[in-house]
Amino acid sequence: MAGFKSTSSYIASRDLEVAVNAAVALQRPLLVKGEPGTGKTVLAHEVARSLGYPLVEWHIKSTTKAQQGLYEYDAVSRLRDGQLGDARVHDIGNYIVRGKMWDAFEADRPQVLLIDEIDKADIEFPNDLLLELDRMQFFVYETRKTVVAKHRPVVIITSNNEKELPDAFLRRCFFHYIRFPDRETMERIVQSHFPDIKQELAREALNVFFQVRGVAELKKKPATSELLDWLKLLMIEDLPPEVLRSQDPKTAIPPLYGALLKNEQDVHLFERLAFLSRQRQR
């Protein structure tokens, strides 16, 4: 089986390539952390494409329970069908709703299972999946059957570091932190997404982008996804590079800043910096 490698559409660091392939070799979940917008979720799509596996996506919310990834028993539907005299009620299996992990376990070929943003759930969520991720099986109490994975899926778990994960869970994972791309890597990412972009525009936009990220007081620094959205808008508006060349976060807010700045505090910060700079120049 070929290992995961950086592609023309997804620029991965050598460390990330090693982490993915190590997790696959060790048959351990890969826990990926990093700033929002640095490509953690997209990584699962690229790993699935690289390995030739289907992708099963389980996106976690604050209300998500671990049990939902295994299965749920729909007692309400069974009660309703019983009241209507439906013969289906005699087989409780008709009311077992399979979760994403069950889908991945029972697939006829290996899958990539994405557990996305696990830190959104409550603190017990990761621990509630320890046994299932270790043994690749779980017990369905209603039918008294054990579901065992036909093929061990490649499990990729993402976290935005909103809360600490339990030590017992961390011990079972192979960990990788996606560092924010340096200038050279970011240039490759931009080129992969916008091969027809004018080089001067890309250069000036990256200058402004990294200047914005360099403002220490920012509450939410723009990440890769914000840069790509901003570049797309710049290309649609066909703004000349000269407009960006004169942009300095200390003297002006970047054009189409809504793609880069995501809250009013940061917008007000740039407005204040621009005002103070103009006052000093008088």
The other form holds:
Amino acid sequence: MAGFKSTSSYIASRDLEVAVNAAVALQRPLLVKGEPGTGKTVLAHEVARSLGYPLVEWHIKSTTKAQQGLYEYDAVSRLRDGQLGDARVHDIGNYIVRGKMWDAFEADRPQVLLIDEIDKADIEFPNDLLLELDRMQFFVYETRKTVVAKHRPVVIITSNNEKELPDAFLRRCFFHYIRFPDRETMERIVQSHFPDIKQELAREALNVFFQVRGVAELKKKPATSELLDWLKLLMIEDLPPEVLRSQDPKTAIPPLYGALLKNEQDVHLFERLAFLSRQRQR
Amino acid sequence: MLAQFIYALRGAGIPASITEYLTLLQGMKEGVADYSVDDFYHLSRATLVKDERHLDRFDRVFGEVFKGLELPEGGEDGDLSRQLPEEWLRKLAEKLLTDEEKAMIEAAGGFEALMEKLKERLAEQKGRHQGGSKWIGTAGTSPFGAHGYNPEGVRIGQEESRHRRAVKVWDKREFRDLDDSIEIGTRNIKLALRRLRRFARQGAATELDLPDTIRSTANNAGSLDLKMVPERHNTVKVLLFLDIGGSMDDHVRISAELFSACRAEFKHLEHFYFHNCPYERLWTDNRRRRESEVPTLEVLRKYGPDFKAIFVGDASMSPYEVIQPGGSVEHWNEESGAAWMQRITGHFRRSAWLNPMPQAAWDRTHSTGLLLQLMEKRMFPLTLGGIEAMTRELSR
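Alternate state requested, the form predicted together with its partner chain (shown: the form predicted alone):
Let us now look at the entire complex, which starts with that chain.
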């Protein structure tokens, strides 16, 4: 079976590969959870690329309704057209606006459908999509037509765990929890993103990064995406690796820390820790 | 075999259902797992576990169930597997080792050394022998598979064998931190407390209801008829009673975390402090205790029964502090703590007690039992699981 594999730009662990392949083979949605910044959304892009399918993205907000993914009935413009005496008004089909899922269902070739951050929506949101995701079809009340998927899309759903998802919904999905990568994997990830990074710089930067992550009380621990941003900055600034290695008290806080620490409390905390370690060294 | 696995999972509190079981079977039929134990582990995990808090439990059950293959309990099969290996190993030794090697072993020290040598041999052999992990699928129908695997993979294969490597994946138990029965951090608390939020429409009409407006306008033959709906807002009101001082000092940090999590979560949140057990006076600022004291009766008057009362305390004190008038360690109380607890829990329709002590230790203190009784069993450990149970209780 031609399956999903790690690519040069995305390092997937074996368990993730199995989960993706299972979801593709059995045509069921894959629910991906994990710390922010561990590559949940990027996964969908990579799956689409490796399968050679187009990607349909549906980003969920707190106000998104399940219906919007299917279709919307634009009653206001119909009302306006009706009052202006437009001929279009007689066909209700003119006022049906297709949603992302409809697009994915009607396409001539299989698609990858990304439902991003499903936990942002109302708690009932996943329940409203049960049948649609299960049978890959839905009914348009206004036109009395049923839209059935020509090819069942590969559905990838991401969640940041802000809300509990209903059991009935979970039962229909495969589930994968993206663990924070260990050092070895992280090295591969860095390598795949910055193939021409200086080895020494990468090593020192990773040392600093895992040290920062090791601080238990951080409010928001930096994740893969922060590391990659930070490395990019380091490379643009062309800092010598020695700067990262230096135990000089004045530079105990990593250079360009803004990319790693996103919270002023965390910065304060880190400064305090740096201060303490300085005291100890004396 | 697999059904037994599902039951073991359910027994461990992982809600695996028939649908998921069928999906797993289907997935194996489609060849997703491809006869590798590692992949089977990954596939079954993706299929059966839907919550990262259960991953650790899953790893443990997986380890137990499939370790069970090693030594099945009772029955012919079990007896065989206990008898076979040694004999089988001797035979294998004869087959694999050259005469020269055997002579060497004899010289070196007999059976023990022979076994050592054999281990190495088998480890080598393992690398080339691909079908070895097929035992999952065939589940012991082939004696060579089941028993053959057993000494190789588990007893002898040691580091190099595929099976050992696979075992490590779940034996590492990397998801232990995500189990919900352990202590919590601020983010986890927020997550659990969100359950408390209940959106309800009440209050003044503030928002334009577009669908209803259109419907009414259509009914009115096109003349505009505006309709309004009440704005959604969080209606959960919470009163927090925090135990402070004395035995609670250990738990002040965790209580503070809970407290800061609550702050952001509710529109109506009031907090009061007490020491060990609430009596006739509470206070709102621990640093200025004398000035900020409020009579408990006034609190009950001010906040209606629709507030949800949450006590946070370790409930560890002398039993007299609960049942005896004048039992308080700090002042003379006219009425017992129990009377005040009954008054407070009687006033609020929903109340619960969060206890930072591990649940297993509750039995050891008499006062915890007393308060558990006073709370009619609505005492929950201060873990993510406990908070979830509490919020479910409070929002019923």
